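Below sits a lone chain in structure tokens, taken as the form predicted on its own.
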Amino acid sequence: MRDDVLSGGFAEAPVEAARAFRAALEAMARPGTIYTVSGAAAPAPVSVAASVLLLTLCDRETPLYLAPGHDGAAVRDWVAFHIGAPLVGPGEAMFALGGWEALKPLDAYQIGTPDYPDRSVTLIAELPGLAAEGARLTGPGIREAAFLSLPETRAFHANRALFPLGWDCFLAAGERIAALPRTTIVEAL
């Protein structure tokens, strides 16, 4: 096996999950507001924030879609070795990886049902950086309102619209991370 695949967990897996889950769950609580992360390097072109959040997030019984660009050899033997998560197409993905513009059409993906919402994908969305401006953000989890850089407005506009169903996103740039959860309101500026 490559040493590419081999390397890239976490060092103190306890420790390091505990973290990592915590600031995931902080950033999916709070939209808009950017944690840094740490622990894990999954092959390129997936970040260290993503690494981070495959490790947290995913197992062999969660669907994975590796969308074009990250769907390679390396990529996939480090979800082989480290997490076991199957690898499927986006309308059978829980989680779903890959640029922005990678990951769409956007309406391929499951969204949940009216008596199961929450059976929907979450998209981790690699952005080449993440700052708190740009799109005006506002709903749970926000006081008055939060500010951050989106790849588009629409998409997420969309995506509120057909709330209670809708995919939630965890975006990803280096050791950086956000989410908008469906429940949040995005207005361009």
Contents of the next structure:
Amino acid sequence: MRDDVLSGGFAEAPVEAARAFRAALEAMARPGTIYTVSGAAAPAPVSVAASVLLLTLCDRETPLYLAPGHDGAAVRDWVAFHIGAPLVGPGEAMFALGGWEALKPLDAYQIGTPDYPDRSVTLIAELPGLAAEGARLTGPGIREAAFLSLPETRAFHANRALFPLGWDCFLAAGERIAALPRTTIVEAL
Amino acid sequence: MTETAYNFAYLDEQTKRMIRRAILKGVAIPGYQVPFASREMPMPYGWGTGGVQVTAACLTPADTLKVIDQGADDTTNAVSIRKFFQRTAQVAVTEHTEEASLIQTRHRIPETPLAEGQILVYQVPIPEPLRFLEPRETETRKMHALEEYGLMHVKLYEDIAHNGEISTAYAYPVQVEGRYVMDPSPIPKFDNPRLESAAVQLFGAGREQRIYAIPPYTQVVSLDFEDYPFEASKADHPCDLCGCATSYLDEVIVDDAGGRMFVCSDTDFCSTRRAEGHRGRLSGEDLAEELA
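Provide the structure of the form predicted together with its partner chain, given the form predicted on its own shown above.
Next comes the full complex, and the chain you just saw is listed first.
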């Protein structure tokens, strides 16, 4: 098997996953904040940040959708070796990984049910960069307002209207993560 | 068994991932109770297993942990849970609220306001605020789905009709971000205003197998009526040790003649005030006499 498939996992999983989860938790609890993570590297084009999120949150119980562009043989083999998540289509996925446009259409994903709004997908969107500028964010977790370089605002706005249903999203760029829960109100400037 | 025989923070990685996923969904849906596969823990149900599982999923080696029970760091359960995490996660521990990065609590919110970067983990006995009004899970889940909380409003109204006021004194129900009605755990209603916080608040119910969360800067409204507004009331007395007039108090019976003293429930808050020089009615030599 290729080297880049067998390597790239956490060296000390319990402690590294714990640190990574704290970054993920703070990112989801404080939309607009950006955190640096490290410790994992899946084959290209998966970013370090997305690799860390996958190792921290996914396992054989979490069906995973790899969007076009992120579904090459090396990535699939890396997921099979390090995570064991079943690879499925968007409609069955608990987690979905890909570039922002590749993840679309967003209405293909599970958004939960009125009785169980938690049974919804978590998107991991790979972006070219992340900066605290651009779209204006308000809502839970944000003291007054925050700003984040979202790829668009329309999809987030439409998702907010579904509350309490909806998807939740991690944004990954290089070694940095941010997150938008479904509760965030997004406005273009 | 050596110390190294335990995985970090006791739980296996698969369990921690499952709890972490539940925590993230809880944060994304404030006040909604996320079902999770609660594990057997080395303490029985009813002794904080939910809080312990949430704490175990959140801890990193760099954390400083504080554990309190009804505001006190030195009760049996607070001490044993703190020792549990010292043993299985080797984390630093503290009794000072301001020094802690993660605080696990049973039935109180610390008096000292929490800051960004802190996490407060609540131990929750019954997560469902409607449970004592409607025992069926199928019905309460439907009520939350439909935002149908009439049953709770009727209960509060009948309190007023019978007693002249809402008689709920602890576990006072709140509505989070105008959507989910939530049980804040059996904290005194005096603590409810502090549910709006700069910290992340996570709630774990081990026996009932639910996790829920309030993100920072989230709207939390204690249920009331326009003409009977919510009051965060406490005993009308200052602390007899430190003199604080604004903290929640424990009432302590000191003799067989019904004599009593009131002391801050939050032991760190009180001892910090006394270290700063504040004195109450019964501090120092008076206290020794009173308790003799």
